[in-house]
Structures are given as structure tokens and as C-alpha cells.
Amino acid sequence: MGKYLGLDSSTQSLTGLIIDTRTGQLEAEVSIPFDAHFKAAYGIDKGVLHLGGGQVHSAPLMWAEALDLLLQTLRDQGHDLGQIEAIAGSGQQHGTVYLNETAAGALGQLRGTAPLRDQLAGIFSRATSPIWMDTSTTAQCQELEAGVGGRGALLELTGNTAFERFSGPQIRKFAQEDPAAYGRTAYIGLVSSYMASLLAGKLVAVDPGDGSGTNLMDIRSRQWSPRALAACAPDLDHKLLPITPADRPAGPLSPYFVSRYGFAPGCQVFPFSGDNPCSLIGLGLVEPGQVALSLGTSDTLFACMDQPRVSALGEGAVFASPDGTHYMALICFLNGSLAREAVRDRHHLDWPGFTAALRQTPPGNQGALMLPYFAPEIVPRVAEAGVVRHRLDANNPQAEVRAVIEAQALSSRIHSEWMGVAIRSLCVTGGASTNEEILKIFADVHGCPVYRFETANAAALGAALRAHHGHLKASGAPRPWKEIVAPFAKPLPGSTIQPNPAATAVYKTLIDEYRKLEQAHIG
């Protein structure tokens, strides 16, 4: 047991987090904002390049440069990187990186006397990487679904329908629009596997957690699907390494990092995973029935499942968990803070006034309901914005406030049923998680305890915990995941809210009424 480094290569920054498993403490947390350091050199805005026509890319060479800067910053702050026993990481999901035939040799011959940027500039067959924000592949999504036998067939095979941001459609578009460059591509990786390759000094494979976000992985076998690969692009099976278990060491750290930053030669590198699967670990969701809800601009529900169940309506994404056993469901409700703030502002309230309105109104809101689609909704699918009020006085601020929160809680319950998960607890994060009155409604609707877990970097924490777990297993002293996450993934003291049985009974009746209201207006 010792110190472990977790990295998170996100859209706008690279974050490094060191945990000390002997003390159960977070020892260091450093973030490198891309715009602050690389805006002029790479022409980025908020970490990305807008190329028109829905194309949004980033620069993989910039990510390598950020890695150098991050490690140098940690060292400059006085952290002894020689004490790090293993490294794992997360990457923004779906982004693809294209390397040529020189890449493997260049990675294996890195010299500590020159920065990564100078040594790796020539390894790319495509200078930029399409990322999750890219929406330019609608035609390729349709073609990929057709190629495997239809939308339902792809959903059943991979756990997801085709999404524009997913890797498979992006690879297909590249092969179609620039076949010469595609032909020069010897290796296609994800953001996660590319960053792991830098650290290991060799090409590293994708893990099942991130492979789930490609539309190319068989969700049950956790390996590339030959049928999906054939439908995606020619010769693709020769440009991908076989998917590797997340807890199988990728190898020792490259000598480059040993000589340049003082890491120990025996420091192990583990495959990186996607940011969402790593966040599942960082939030401590390693047993079925554990669920987290992030109340942000959009509300996002994360759940740990024992089986890869899918939504026939395509209401959620399904990923393999990096814990090696379970699966992850992710559901995104677009009208999160967006809707809460719209109601607050419409009635000229501040947040204390909003909270007071919740205290002053009864559970069930005397039957008044709202469908709070202030913007087109992802789950359930609503193409056009439009707020529906049922027995609700639009001029009653208190009733409107309760209606929007009850709608969000009821929707999260209804649209998570496809997961087949008996929710035993609900960990709530994000800005609105500080509001106890909001949390009471979620506790009552779900009929389970709700608690707060305040973490700004769940993905980086999850990566560090993965490094710890993998290192112990590789050392012949494995420990259960529950023990690994316990010291770091725990509720804020005093934050647990138990459900009120009387209110839960009210909402059991209201759930069916809300469901019928939804169906009447959106089908």
C-alpha cells in the first residue's frame, strides 16, 4: 500500500490527483487548463477546435504537452513522484486518436532530455481528434446501424444505439472522407488509451469501460464485435488492439518519466478508462443498487448494474464498469439546473426564496404537476421545448417551485426503471446537492436514503483508486472493491437524509399519474 496517481484528460483540462492509501488522504490535486497554457499554440477555445459543420476536434499533441506540464508542476510543488507505485487514468469518452506506423517506435524510444511534444509531433496520421462534442456523423450512425441489422440489433449487441459522438461513426466518417490518411493509420485509440500509451512508452489497448462508448464493443463479451467492426470501416480489426481488462498492467512506466520526473522504475501503468466509468468508481458505486445523481446544468444519473440491461427506447447509455464485473448505466436529463433556474427567475426568487417555497408546500403539491421542458429534453425524448402544467397555477410561485423539483425526482425514478436496479441509496452531487429541501424530495420519491458526496474530480479519484486496486491484484494481494473505495468515497458527515414514509406513500400514487401525463403529451 502506498501512493497512487490518477489522471483525468478532460475536454478543457488535464487533472492529476495523488492519494495516500496508508492515511486515506488526498495528497495532491493539480489541474492544467488547456486554454490558459495552449490557446495560442493550438488555436483552441475552451479546449477544442470548432471546424464547422458540427465538427469539434482537439489536438492530441496538446494533451501530451499538458502531461509534461502537469508532472513538472507536481514535482515543483515538492511531491516525490518516486513514491508513486502505480498510475491509472480516465479520458473524455468517445474521442479517437489516429497514429501512423512510426508511433510505436517513437513511444519506445522517448528520451528524457527533450519534451514529449518535440519527440511525438510526427506520429499522427490525423493531426486532430474528433471528440464527444462532434455532431457531424448522423449519416454514419444510420449506416452503422443498418450494417449490423438495424438500430435494435446495435443496441442489443453494444448496449447503445449509434450516437454521433461515439467513436465508431467518427472512424467511419474518417475512412470515407480521407481514405488515404485512413490507410496510413496503423493504430486507432481513444483519448484514454492514447494517454496510457504515452506513459507506458508503447501502444496500449482500450479497456472495456471506454470500449463501451464506441458502438463497436460486444457489451457482454467485452471484446470488439467482428460484426460491428465490419460495418464500420475497412481493415478496422487490424488498426485496433484487442480490448484489455482494466486491471491488467500495461507495463512499467516509460524510462522517459523515470529520468525526467523522478518516478521509480517499477511504477506500473494500468489501462486508462473513460471519464464516466472512472467516475462510477470515484463515487464508490461498486455494488448493484448504488446510484448517484449529479444535479448540474443537466442532471445525470449513474448506476451500478449486475447485468448489461438496455433501454428499448434508448433512454440511457450502458458501459462496462472498470471494476471488471459490473456495468454502468448513464441517463442524462437536460432540464436540470436549466429548469430550476427558469422557475426561480420567472417568479423573481433567489435561492433562499426557492427553498422556502419547498418548505411551504406539501408532498404531492395537491396534485399539481409540471412537465418542465424548458429546452428540448434528452430523457424522455422531447424534440421541442414546451412546459406543460397540470392542475398547476402558473402564477403560484410556491406550487411552481415544488412542481419542478417533484417532476425531476419523478422523472428520474420512472426513466431509471429499465435498469432493473432496486435503488438502495442515492448519492447526490452537483450544485443543487447543497439544498436539503431538494434532497428530501428525491429521498421521498425514491424511498431510499439520500446523501451528499462532494467531489470535484470523481473521474481522477476513480482512476487513482483503480491504480490502487490493480497494483494490489498484480502484487498477489487483491482486496475487494468495497474496501478499496471506502476510505475515499464516503458521505459528507451529517448529510444523510432518510425518506419520510408518509411522503413516500404520496409519491407512489403520484408516479402513475405523472407517467400518464408524460405519455399523453409526448407519446
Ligand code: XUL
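For the two forms, the rigid core is made up of the largest set of C-alpha atoms that agree within 1.5 Å on superposition. Since this is a predicted model, take the numbers as computed values, not measurements. Residue numbers count along the first chain shown, from 1. What changes on going to the form predicted in complex with the ligand:
Relative to the superposed core, Arg151 undergoes a C-alpha shift smaller than 2 Å between these two forms.
Core-superposed comparison between these two forms: the CA of Ala394 exceeds or equals a 2 Å shift. When the rigid core is held fixed, the Cα atom of Asp80 travels less than 2 angstroms between these two forms.
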Second form
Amino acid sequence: MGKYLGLDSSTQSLTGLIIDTRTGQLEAEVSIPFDAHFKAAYGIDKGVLHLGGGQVHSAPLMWAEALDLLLQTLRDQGHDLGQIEAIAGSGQQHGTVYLNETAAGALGQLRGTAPLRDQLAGIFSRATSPIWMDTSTTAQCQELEAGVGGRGALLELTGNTAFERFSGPQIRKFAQEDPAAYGRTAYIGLVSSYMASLLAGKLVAVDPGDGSGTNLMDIRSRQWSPRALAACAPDLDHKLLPITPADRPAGPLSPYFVSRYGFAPGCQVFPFSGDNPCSLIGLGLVEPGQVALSLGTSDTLFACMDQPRVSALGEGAVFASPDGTHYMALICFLNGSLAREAVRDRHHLDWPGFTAALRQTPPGNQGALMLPYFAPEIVPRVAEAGVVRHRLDANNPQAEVRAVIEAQALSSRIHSEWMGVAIRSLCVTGGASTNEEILKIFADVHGCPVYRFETANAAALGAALRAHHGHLKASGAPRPWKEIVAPFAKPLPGSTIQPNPAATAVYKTLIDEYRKLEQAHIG
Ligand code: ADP
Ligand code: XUL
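Now show me the form predicted in complex with the ligand; what you just gave was the form predicted on its own.
Entire complex below, previous chain first.
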């Protein structure tokens, strides 16, 4: 035994990762990309539905279908799921799932003879879920802040000013725009709690890590704030699933998965958390100090903190760490992989061509700069998409490729200053962290080494480690986090990228130029 499964339900894919804690090995790592399997059935593009006016949703029934497909794939690959002791997971943060009053019964009666899709299609009071890319809730952000006594009051209470992508503003918008469907909603959860509920065959609570991405949780008590709930939407205290400690078992796995995929009946399910909080664990950031960079659909830069240091500028977010004691500071850039892909596709390149362009161009790009707002941006706040080119030829593919990466790295440097953390190294994860040329630019701009790891799926790994930690604790033999993460969250030998001092010197002067360009365009 000693095996644990971590799941990551992200924007574009569902990943499953199995660790063997006796050998310290990753035993399996499988991803189900949503577009490859569900594009036609759900009408998605890169995992999401663009509904106009900044509304970006996805389909919770699709995530359930992906769960069946992932477990079937693991089984087909010969993995004995009967050896898994416990499962935990991670979900893209902030997205909200709306269930009607039949949901609890349907989850409790799942039969192994038919797929989840067929049994759960009727449980939603809203067929689609707004996700973190949704920028349509500016009015609701203002109303929520005003409702608790102002921006400063919400920041003090929840650790965060109101953000368009956070769950509270999403819920308020739904309650305002479709009060009938809101009235039919018996339960509101997050992507994380929804995925955990499928596995446990019952409604599973939200963990404090993901709860802190709602604008509704008291960051110090790690419970819903009655004041924030009242300011958000009617009757929300009855609809929103409760908050539970991340290491309290949610229950045994539903018999559905036991009969269909051969899991052991006693396999435990732990609450899921957000993808960034899980990545914090998966990269071994269980003590303050180190800083991490995730280059996924979004780019995020985050650090572990002792206390919830807040960002008064409203740029950074603060979440509770799923380790139960610490906090994390995070900055989220919406124009991460989507911007890199936009440049790649605009110039008809593939990843090798994109990477070659980075090799062929000099640090500093001969003064060419880009503000890469291919979509509205979270940090800095940019409401309308619009790419700005400064001394940059839009028809020069090489310069464009370098410009987008340098912009992302410079922006991550400028907008992390509020964290008050000296960035002495960066632990990297996410799909684009497999690209060494991209990482070199981040190392040079930050002037620090970049550490790489065996897996680029730190969120799924962090989830598996959470399952291990929780399972030991529940069995009466708890072990400190440091010992749990040590065998897995260690940089790959020989893979560290050191900054090039000459390039770092170039970027030192460019930082101010980039800052000025940004200020000139966004005020
Ligand atoms: P998420 O978990 O947010 O869905 P991932 O961390 O799985 O995203 O990252 C997926 C992204 O990784 C893809 O959208 C793609 O843009 C990017 N990616 C994959 N390979 C490369 C590469 N060689 N160079 C740059 N980006 C890459
Ligand atoms: C973080 C954020 C994104 C999502 C999707 O605040 O919005 O990083 O978690 O990965």
C-alpha cells in the first residue's frame, strides 16, 4: 500500500498522479485534455466557453465525464487502483458550481453500471459554471465591497479586495440576473468541492485554501464571514457548502468508483483545495521563504507566509495554505499560456519554433517591448484586451516571441514587490515550465536560480501529498509536513537554471522602462 492519488481539475485538463510513498516514486501521471475529448459535445475552446461581455464559463458535467475517462485510462494502463489508500485533489480556483435539491440524493445513489454523465445530468440549477477567467463582475465587486463597509473593510476581513474572478462576485451576479434559477439552487460549491463530492458520493465542504478565493471567508478564523455572505446574495448562508479543515477526511470513496474501477472500499477522500494552494504543497513550500512560479493557463507567482500580508493595491491575493497553519501570497496573470499561444499561433509557429526564436534573440530585445494584453488582464488590472507594441515590429516573429516572454517576466518582477519577499530562487511548475528557454528569461529578469522538478503538475502532486498527510493523521500517526513533501518536492539534480549576469544587467535597466510603458497605458 502507501499509494495516494492526487487529481487536478484545471482549466484545460484533468490530471491524475499516483505517488508511492514507500519508494518515493511517481507511479503514474495521466492528463485528459478537455478539448481533445469534449470540444464538440460541450462547445468549449481551450476548456472554456466564451459567452460574451467578459463572461467565461465551463461545464461541470464535462469535468465529471473527464473523471470517468481519467480513471478508466489509469486502469487501462494497468494501475491497480485497489492499492490507493486515499485521494485528494485540486481545482482551478474561484469557479462556482450550482446544484439543485436533487444533487445530494443523486450523489448518494450512484450506480456503477452507468457513467457519471448519465446519472448526474439533472443535478445542476445552472448548466455552466463561471470560472476564474470571467471578467464580467466589476459592478458586483463594487457592491460587495460597499456592502461590508468599503474596500479596506473587505480587505481586512477576507485578506483580499474584491476581484472579478472571485466566487462571491460571481454568485452575486447570478442571484441578480437569474433570481429564479438562483432560487432553485440548493447548494453552491467551488470546482474543488464539486470534484470531491463526486468521489465521496455526497456533498463535500470547501477547504480554507479555496474558500479564501471567494471574498467571503474570514481569513483569520478560516470560516465564512456572515457579514460578507449577507452582503453577497440572499439566503447564501443556507446554500453555500460549509468550510472544513483540508485534512479532515470527507468520507470513504463512493461505491460507484469501487465497483467501476476496482478501488478499495476503505479508500478515503479528502477535501479538495485550489490548484495554487495545492501547488504550494507540491513544490514543498511548507515554510515561509521560498517563492514559486506556475506557468499554466494563467501564470501565478506565489510564496508561503506566516501571516496574511495583504495587498492594499488590490493586485495580489492572499489564501490560507492547505497545510493548516500558513498563508500564501499570490499574483495571478491572466495572459499566461494563452498569450504565449496567441503569439505562437499568430506567427504560425509550433513550440520548437517558438523556443528557437527565444534562442535567436538577445536579452532586452533591442529595446522592443510589448504589453501582452491579448485578453483583459488581472495584474495589472486592464479591463479591455489590447496588445501594445513599443519599438516592436508586429511582423517580426522572433522579436514578438521574445517580447511576450520578457513582458511576462518583467511584469512578474514589478508586481511582486508588494509581497515584501526577497526572491532568491523560483521553484517552477505548470505546462510551460518544461520550456527551458522561457525559464532562462525568468531567471535573468529576477536575477535568481530557477529550480525544476520531476513533474510539471505540482498541483496534482500537492494533492497526492495532502492525501498522504491527511491519511497518516487520520490513522493516528501524523507526520510533519516537511517530512511528507521532502521525498517528492526536491529539485531535479542538474536541472537548475542559473541567471546570466550580463542579461540580468540588461533587464535591470529595462524594468523601469517597462514600468513606465505600463503606467502610460493603464494609468
Ligand atoms: P492548466 O493546469 O492551467 O490547464 P498546464 O499547467 O497544464 O495548464 O499548462 C498547459 C499549457 O502549457 C498549455 O496551454 C501550453 O500553452 C503550455 N505548454 C506546453 N508545452 C509547452 C512548451 N514546450 N512551451 C511553452 N508552453 C508549453
Ligand atoms: C488564481 C487563479 C488561477 C486559477 C486557475 O487566483 O485565478 O490561477 O486558479 O489556475
